[in-house]
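Just the one chain here, the form predicted alone, laid out as structure tokens.
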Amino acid sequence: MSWKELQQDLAASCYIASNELAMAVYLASEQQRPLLLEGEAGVGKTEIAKQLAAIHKTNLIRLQCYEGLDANTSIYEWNYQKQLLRVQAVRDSSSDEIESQIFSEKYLLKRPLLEAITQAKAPVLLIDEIDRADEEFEAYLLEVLSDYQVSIPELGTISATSKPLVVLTSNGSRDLSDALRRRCFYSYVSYPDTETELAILQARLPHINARLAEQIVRFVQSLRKEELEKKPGVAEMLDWAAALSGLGVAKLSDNPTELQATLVCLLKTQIDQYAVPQMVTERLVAQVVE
């Protein structure tokens, strides 16, 4: 498969990827290197991993990062309840025998990183919002991604059965280490331009009125230029388009009061809803409705 064919497969799955993004995804897959996608929330970084799993007909394994995430939570844990039950059942055995029984794979709970490297068929491993994790975890993750193996004191080193296609996403809430950036191929995913976003909308909602689709995209593009806490992403645009289509709206200027009420699909904080009163909405509508 060439990078152009990959781009076409993504488009067939309703994901419109730029040449740069398609090339980054292709090279990461071909050279078995992690792919780091950076950009604002809602631009489709997570979706690319889902679509890759679908294209390659493989599993998607997701590790959602957060502050305080540690190795145990992301790699493995022991099933303490089952271990305790086993200890109670064989309490007459020697301590060495009990230990050899309870510290086996039968009692191991695989978390995303260990699950990803022990799949028979290479999965897509999505490490979502790596910037939310601590720097210590980032350093540990880098070690795992360098060797594709993990060490479990009771079992020893477990090497990868197959190397997963790793996709890391970051919303830019903190700077990532140079070491992690060097390890990955990189692509910055920005908000799509008008033409691309319209293509996305038409791919996802093929039966929507063409004139309404263009007005929706132009309105959302203008809305993102306002002073907002959380700018609406592509997913919010699609939700709004589906809502308007379902309400039978043919033109954004048809019913200003109803249109204002539908902005709950786009504006996700109280401050942003206050920042876009009906006067602002009507100004934006006037810019996109001929």
Given for the second form:
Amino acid sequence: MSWKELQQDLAASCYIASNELAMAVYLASEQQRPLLLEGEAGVGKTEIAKQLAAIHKTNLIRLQCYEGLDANTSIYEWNYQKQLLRVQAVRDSSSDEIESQIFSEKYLLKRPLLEAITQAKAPVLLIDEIDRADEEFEAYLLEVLSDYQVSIPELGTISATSKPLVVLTSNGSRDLSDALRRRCFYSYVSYPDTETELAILQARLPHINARLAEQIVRFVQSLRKEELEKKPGVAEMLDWAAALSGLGVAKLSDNPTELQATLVCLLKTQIDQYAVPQMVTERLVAQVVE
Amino acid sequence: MKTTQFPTTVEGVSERVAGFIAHLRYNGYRTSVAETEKTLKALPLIDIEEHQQVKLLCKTICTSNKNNFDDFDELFDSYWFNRGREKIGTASVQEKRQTRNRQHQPGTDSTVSTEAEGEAEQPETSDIDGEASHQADGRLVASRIKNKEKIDFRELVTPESIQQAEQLAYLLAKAIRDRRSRRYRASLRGNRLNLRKTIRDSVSYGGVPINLYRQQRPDRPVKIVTILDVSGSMTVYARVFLSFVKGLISHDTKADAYLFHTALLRIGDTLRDHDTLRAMNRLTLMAQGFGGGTRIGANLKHFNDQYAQHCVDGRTVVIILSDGYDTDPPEILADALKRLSKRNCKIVWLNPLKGWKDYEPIAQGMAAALPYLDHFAAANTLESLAALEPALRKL
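To complete the pair, please output the form predicted in complex with the partner chain; the form predicted alone was given just before.
What follows is the entire complex, opening with the chain shown before.
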């Protein structure tokens, strides 16, 4: 499969990827290296992992990062209750025997990272919002990402049965370490241009009126140029389009009051909602409706 | 100017790729032999005759952050098409190399089409005395400017005082930064036992606390963001302030600095350059090419729009070094500061004029800014900078 074919496959499953992103994804899957995606919220970083899993017909294993995420919840944990029961059940056997029994794979709880490398078919492993996890966690990740293996002191090293396709996403809330960056292929996902965004909208909502679709995309594109705290992403645009077509709007200029009310799909802070009053909406609509 | 000419004498793809990786490294990328290897391994996967594909491939492999990602196309073209373009935003260090490059013909690689010729040579650095004019998009292109406009900061302050300013700033930054939270948080090597977690965990051992969990007070370092005015009215102070800013941010990877005159530039990475002379030269270049009005309000607005979201939060001290003479209406400045203060940061304004006798903040801009400032102080002498410490510590 060449990278163009991958791009077409993605398009067929409703994900329109830019050339840069398609090449990055292609290289990551061919060279079995993790892929680090950065970009604004709502540009489709997480979505691409889902679509990749769909294309390769494999599992998607997702690890949502948060502050305080540790090895226990992300790599593995011993099943203490089960171990304790076992110890109490075989009280009379020698301690070495018990030890070798309770520290075996049977008593191991696999968390996402270990799960991902022990699957029969290589899954897609999505490590979402890695910038939210602590720096300590990045260090754990390095071993998994560079050698695809996990070291468990009691059991030894578990190597990957299949190498997962790893996708890391980051919103840039903190700088990632160079060590992590160096192990990954990198791509920055930016807001799509008008044509691409239109293609995305038509792929996702195929029944939408073509003229409305174009108006929606151009409206959102010009809204992104306004001074907003949080610019609407592609996901917001799709929500809005779904809302408008659900309301039976045929043209943006039809019902200004209703249109203004639907902007809640796009503007997610109070300040932004104040920043785009009816007057601004009407000006933007006038630009896109000719 | 860091250019790497296309190696016409080199044979074979691998050497050229190695040269390209070196070219990127030379331009501040963190690329090494590993990247060369990755690139060479990946090349068979694509159609090597298509330079567009090669560019995408190299971009994926060699970039590792947004800045790299944005400049990459230009660096790629400069190497493979021998455009002789220089590094984005650097001081003129190697003009001779530059002049030599310009005589070179475009490379003879088969993947390189002839389109390079037409747009190749734009007027660039031509002599050592040339100065930089600044273009709005943040790129520096050296051009001929009359010698008399040259501003030499070194004549205005002694090297010792510059060094002293940097030292002072370092101490100040330390005073501001060192903060600890009152709360405790789970930590592997904490100094206190985390009783709640230990007891909770002991349940799975039948009440025997086998795993001892620890906790400690997390560091909550205060981030420093400096915005420095280098407009005409501030030139007298610019050099020493630059050193001051350098001291503020150089030992802290999270701190950031910006410089403005009529436009805003991010200088954090430049200032962290361990080669002080090179950093100062670059900054001198950046600080030149102005002399027109100061647009404090507009620049702060730009800062709010583009950078504040990422670098300003509740634990940030924004230090503005400016004299408050604004050519924009004061409302813009007030609005920008109001928006900035909504991010819950502390705003400190250091004004060199405040140290003058009988100074009143009556410049319209300054008057409009006052309500939003957490601290307003003088900064015209080293002593006044040193006197900031207790105030900043309290913030």
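Positions refer to the first chain, counted from 1. Rigid core (definition): largest C-alpha set, two forms, superposition within 1.5 Å. Quantities reported herein were computed from a predicted structural model and do not represent experimental measurements.
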| item | value |
| --- | --- |
| Core superposition between the two forms, C-alpha change of Glu154 at least 2 Å | yes |
